[in-house]
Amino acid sequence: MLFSRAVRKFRKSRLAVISAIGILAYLAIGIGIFLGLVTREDAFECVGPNHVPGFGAAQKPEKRFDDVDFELGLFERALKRGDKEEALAEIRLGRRRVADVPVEELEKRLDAAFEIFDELDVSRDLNREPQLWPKLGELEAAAARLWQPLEGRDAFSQRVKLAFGTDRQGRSILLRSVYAVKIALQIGIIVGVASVIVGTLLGAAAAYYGGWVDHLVQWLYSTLSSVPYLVLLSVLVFMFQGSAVEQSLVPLYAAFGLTFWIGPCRVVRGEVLRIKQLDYVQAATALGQRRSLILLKHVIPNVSHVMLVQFSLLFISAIKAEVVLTFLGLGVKDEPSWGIMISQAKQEVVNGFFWQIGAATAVMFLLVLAFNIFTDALQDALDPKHIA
């Protein structure tokens, strides 16, 4: 009955429902990535020149010239290798492949492109020489003839990959932002579940048994809470430096799991102190039931609403903490994540390129905002004082 009332109250909030739909969308993306919709190789694949702006935004002539220089360089190096055909077959930028023409024809097209390139290369700053811009257009057209024209699904896929532009290594910012959803969900769910379970068991035991158990648990979380939060996380992660699991997510799981249980522990302890005085708990005690059975069967199930709210809070806290630690160089190592993207964007921002930091921040912001709204609505709907 109480659950159905809570559901009805939750559904009255439009923002809460929209946030729940948004969270489900992120979960669907995460499941799709686990199933191979976007692979790790896709996130690391070079799809174009570096620092291409998103949504087809106009580039300055000097940057356009550098992009063509990058493409011509790919072909020039390939044609200098022993097996030219094999070298050319390895050239790819996302869905773009080398033009399906004989090597001799490709060499002629490359030479024609370099003739125009040399005419423009004498310019000190193309941005200030508009009389050369038509020639730059000719160079881009000549470079385009080196590639097989994209059609249908390939053209659409390439446009999607370049929707948010490319980073300093020519990788798709969109694919990296999307793949990072998997990392965020992994960390948020595993840390949230583990921390809530540990915090609930310790907090419930401390409140219900009291005595030395309560003193021990209070001393433990008071001691850990006295250490500055970021310093404690950094020390715990740093302990894994040089170990076999350094490059994995295990250091983050361990660091967050050893610290994030404190919040649920305190909240559950306070709730259990109230619950253990209620009549049904006293009646079970008077009937001679084992205290451990009463705790597991009658007390902990009645703090499930607290556990659910705490999980929502810890989920977003773990994601934000991962971003901070990764930015400091102590978090995710070899996987695309929002923290790595923001860290790599430091120099880009100085140079006026905001696409990578903007994309990572926006995708993370939407998830955190949705969970904040969802948690507030959930806490309000599940509060026994409000639904009684």
The other form holds:
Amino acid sequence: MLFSRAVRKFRKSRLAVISAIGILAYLAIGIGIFLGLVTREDAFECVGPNHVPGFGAAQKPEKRFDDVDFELGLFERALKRGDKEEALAEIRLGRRRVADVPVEELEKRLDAAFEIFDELDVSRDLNREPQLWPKLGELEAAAARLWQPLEGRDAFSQRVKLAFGTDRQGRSILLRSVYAVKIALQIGIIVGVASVIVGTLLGAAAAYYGGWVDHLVQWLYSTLSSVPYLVLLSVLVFMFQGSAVEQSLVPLYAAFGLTFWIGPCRVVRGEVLRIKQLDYVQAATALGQRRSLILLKHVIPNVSHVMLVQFSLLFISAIKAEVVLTFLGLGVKDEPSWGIMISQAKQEVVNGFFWQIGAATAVMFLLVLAFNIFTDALQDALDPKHIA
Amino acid sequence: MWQYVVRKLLWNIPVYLGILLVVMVALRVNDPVWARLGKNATQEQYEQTKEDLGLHESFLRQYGRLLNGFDLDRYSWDKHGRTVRQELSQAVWPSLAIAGPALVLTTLVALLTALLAAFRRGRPLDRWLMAGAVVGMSISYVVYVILGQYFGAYKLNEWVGREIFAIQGYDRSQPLWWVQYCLLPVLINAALAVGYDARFYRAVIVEESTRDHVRTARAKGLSERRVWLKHVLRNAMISVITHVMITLPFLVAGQIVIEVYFGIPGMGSTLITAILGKDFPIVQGFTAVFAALFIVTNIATDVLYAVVDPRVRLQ
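Please show me the structure of the same protein in the form predicted in complex with the partner chain, now that we have looked at it in the form predicted alone.
Time for the whole complex; same chain goes first.
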């Protein structure tokens, strides 16, 4: 087999195997999300007050007060509407629903909560006044009575959703960073596969046919690589501004697709220049096989190792470039991606809230790290000239 | 040698023509005038703006004007009364004030790390350094910038009790303005580039150190120091220099994220602001200049390479 020796070498490295397992795990998550494990609605659903820290970490009294204020506000607004029952039924924070009691009873409970609320003067700085903290506990207990107590699976699900806290719109950071795995894999795989195929075909054809084909391909990639890559990406994104697909991922795919094929094209061209001198290619030529067939059947399969390595390099670059472009306001617009999460975290970090940037970075870090190690091991196994 | 230089120059002419063409087409696929004015603009406004931009002329004429001086004397859309040239000459200096020192610092630290690792190849120090580089590379660029600003500016200032590094901005009238506004971006920039460069330099040095002539040098009894300095490093420097040369054009453009985040009015942030504001003259002019810079450094790199390595000329 073509790869059996490389596979054996690859499997000898424990780190490489672990990283491969890690990548497979991410892939499984991606497929799971694709099949509906976490839906797009889940990633946008409000599951609690904003900026709740993860793992139920303690919060400052002032923030706890604000959170209760937010919850009471939900009920107050609902009870002011004409169709109280319906409005109340619409209230939901993740799995939490309004307590299953008559409206009059609920109004009574709300009034009780507001009574305590008014006693805690809004203008006072709770963080500095410990004597008010027991009162705050009472207020929270009163507010909790408005909700139906969570049991069994619902309670577990709610805890999971709040595991990494919530962002500024009260959306689950955990679900968003996990849903972003799908977006990242989607971008990485589509861009990686397309670029490697285009690059390989162009590079192999350039090297194999030589002459004007070679000149044309070289001109094409020299041209596209003679603008710094981030600048070119920005200009290509500019191209789509105001068009129908602006909000989708299409501008990103197009920009990456037009720039990322250059790497594999260069490497494959160099490799094919070497391969075409080899005896077996000469033999095939002497046997009178068609040149296009030789290229497809004998030459390209022998650069498949280059394609594999290039794919994983591009995959990493695409994921990282997504974050940078999104940060600059040119990338993903409307999907929960790591880039969006990290960009949103700009303001949160200033206020000392690290859950969103931390979760997005950690989930992304593990994938990119696994891919980096995987690529290194792949190069070790496949390329005898690679220096470990 | 001269033949080689001339050949390189000739080869880059179509490349230059090509890239300006790509830029022009990319910027015109989606009518820049409508994109800017929005759908509610009147036909007259449209015609007027189109004429201001010179977009009413034929494509070839516009192409010719771009080739002949990048169309730099056109007025920017957002910054009233300022030409692209003025914007450009103003934006170059802040970019260089960060990019230059960052390049020097990155190269020095990366080379030192690479040398240490290569010298101790396969030993724990090497493994830790390279593991650190891989881990560092796996964290997004943007995260370094955000956290770097938070801990380097906010927290440090809070801790010391007075402002050491500015959180944002660029003001040359301050005494010690460079330390205040540029040093932190430079440090962050260096921190995130060192990983990549150190890995590359280490690979180069290790490759050189396994060459036959190095073994011969050892066999004839040269001291370890002499072997490393004269036989390994000297050859490795060729790759190091070319690597630095290749990154030169990125210096001007590659700081985009840092410039934007730290509010430094350099070329990168000017370009991004222009793209977001659909300021067509600036986008076109800046991109064309970037391309020209890139091609000039490319030629310089090739020539330098041919000077230090005679084999290149023969290809």
